[in-house]
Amino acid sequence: MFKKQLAISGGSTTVPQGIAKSWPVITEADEEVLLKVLRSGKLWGTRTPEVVGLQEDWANYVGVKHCLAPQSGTAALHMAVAAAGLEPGDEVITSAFTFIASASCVLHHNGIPIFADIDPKTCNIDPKKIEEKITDRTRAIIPVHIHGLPADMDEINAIAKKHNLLVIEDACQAHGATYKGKKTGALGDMACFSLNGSKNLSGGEGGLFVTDNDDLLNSAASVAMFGEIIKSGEARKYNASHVGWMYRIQEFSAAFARSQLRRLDEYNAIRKRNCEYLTERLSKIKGIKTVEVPDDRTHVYFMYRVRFDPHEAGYDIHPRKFREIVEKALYAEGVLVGQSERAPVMAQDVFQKQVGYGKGCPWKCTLAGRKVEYVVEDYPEAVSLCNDYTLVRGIHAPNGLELMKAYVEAFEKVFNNLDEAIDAAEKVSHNPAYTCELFGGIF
């Protein structure tokens, strides 16, 4: 078989250049949308038209009673903690392998995160690795739909029952993604999405908090809005119950989502028809290890992952270098490729060196339950994922077929070639696809 030579050793580069087009896609109604809250002059409040009907909308569309639009996903994963009744030294569970937002939000109400490691299937929590995780002082469980891939909710639930917690989905990547006939947001206690301009849904930034309990969403309420208890049909008092935050969204940031939503099941599609290619493609590929998605759900791709496997391929390298090889191979022939979480969660300085609020809060507050040290080790399949996974962007709308083909040529070009691309690898220091400019600094 002829072999073209790799753009990393001074071939031609395989995608075209300015072939991949950025996220979100704009349009002429999105502009015009925002043009109209700028003319009405309602720009900020605490009832203004495009945030309740954000509210209206996102809750229909998921299929529950209650929604809350927040500032960010992380500020609504928060507002779920905070209604949970988590009190100081009290424990939350969630993926070993996630964005920290999923575990932060635990510690912004003086919680405890403890993780548990990831099925190498989906990449989601593992139900198996929960149970033995929970003690006394557990109060809820944050399962993560990973990159767009719903989890063992069912599973996640009957633990969840039998020990009386609370199940709050971080769906901030899942947008319209279903298990079991039911959209995520549905699938728990309460759920919680990111509006981030980078998101499924965007909204430039923003968030959406969601439930069909009237007790959990009315401490939500509370939290985001500075502690205070506000009744509809009543005047506000300006009387904080508690500590509570200020979470508002802007009315653009509602208007924008609102515009993007109407589109979203359509945006859905060419991720679902762009990455379900790549996977036929690529899993021809030996060293390629494609995503696996169970029949019980849908995936909606925020980003597609795929995994290499030196060994499969024929080489005695370590997972990780064999990796960052093929990364640097991959983005000189014009693949937008890259990492976002480098290692498990808990393997950040936040976690390791348990500083927090200063001088060891939560983790050495008096009202702590147990001493919690976090063991990087102790998740094996979250560090093989780390070590192992790259993201490919550019699967979303506009970008069609054109690209994956692109990009599945690329990926054949370098495998064919890893004896260069190794040699080649060696001579290249720096690797563009470690920069947050690469994902538009969504990271």
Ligand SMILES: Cc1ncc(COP(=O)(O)O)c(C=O)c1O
Given for the second form:
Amino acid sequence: MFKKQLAISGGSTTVPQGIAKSWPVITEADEEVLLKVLRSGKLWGTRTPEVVGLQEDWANYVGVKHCLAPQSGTAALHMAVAAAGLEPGDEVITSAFTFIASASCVLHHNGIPIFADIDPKTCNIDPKKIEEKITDRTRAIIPVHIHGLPADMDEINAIAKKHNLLVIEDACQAHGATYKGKKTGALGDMACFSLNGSKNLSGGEGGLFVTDNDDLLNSAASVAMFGEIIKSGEARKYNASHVGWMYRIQEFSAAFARSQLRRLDEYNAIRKRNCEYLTERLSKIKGIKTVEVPDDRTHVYFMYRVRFDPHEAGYDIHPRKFREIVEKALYAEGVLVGQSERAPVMAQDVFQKQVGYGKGCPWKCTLAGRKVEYVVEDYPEAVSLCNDYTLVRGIHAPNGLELMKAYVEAFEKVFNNLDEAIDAAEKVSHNPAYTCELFGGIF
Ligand SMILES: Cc1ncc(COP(=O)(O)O)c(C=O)c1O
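Can you give me the structure for the form predicted together with the named molecule, which would complement the form predicted alone we have just seen?
Starting with the chain above, the whole complex follows.
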């Protein structure tokens, strides 16, 4: 058979340039709602029509009583942590593998993030690793539904109940995913979603906080509005009761997200079809480990993750090196691959240097601090994931099977020519990384 030369060593690319379309899909309906906002002149506040409408629509969609829409997922997480009644030095347990905001929201409230390793099957926090992390300072658990797959919520809720802790879902990557028939957002005491432009539900920027609990709702609302308690139907008193922030979302973002929400299920179905196709085909290639979705939940594929196993592929190379070689070769073929997080969360300088608010606060706070050493090797599953995973971008609408087929062809080409890829990758210094290339973001 005629052997195709890899693009990384001078052959032609497999994926035609420009066939991967960007996200979010923007329609005339989106344009109309934004113009309507502009023409209405009602551009800011907590009770503007699109903000209120988005909050109602999202609460209904998730199946919870209340929703607030702040300006980011990070703000929503901070509101939840604050509403949980966190005091300086209190601890919150989250996953060793996640985006920084799942942990930094705890620091924002002067609390101490504590990490538990992941379960390699789901790459979500491993419930079996949580209890050993609980101390008399622990107040909450933040499970993260990483890349769009719900965490093991029954086990997590049972631990929380036993130790009297609150559960805050970080659902920033999992809009519309389900666990035992219930939507993410309705699986703990509070939940937070991001609406940034990369997410399954986009507002450009924005966030969503949800809860069934009236008291938690009121606390979160005042945190988001300068610490003021504003009662419906009453005039604003301009009296802050406690420390607060200004987390209001823009009316434009709310309108855009609300318009996108009308098509969320349709778009999630396209992600599912694309990713299930990739899983079916890529799982047949020796050396590739595809995503496993337990029967009791659905995945909404914010990101499509694959892991590489050099030994299974027949190579005695360190997994990190092997992954970098394969990434370079795939990228040259036109597959948009690359990592976001390169290491477990606690490897980041903020945890290693512990400067905090200055003077080492919260860890060294003389009133409430506690010495915590964040040792990356204590999280072997997260370390191993960071060695061998990559993310495949472009799995979202409007992209379909045409692009996925080209991706599969590229994976097959690279894995059929690994010796050539290994030789050629030596000469390429640049490692592909996750970028916002397809997400309209500029950093
Ligand atoms: C898991 C997770 N948590 C929190 C956030 C923060 O969301 P935002 O960027 O809207 O602040 C993100 C966003 O990337 C995320 O992926």
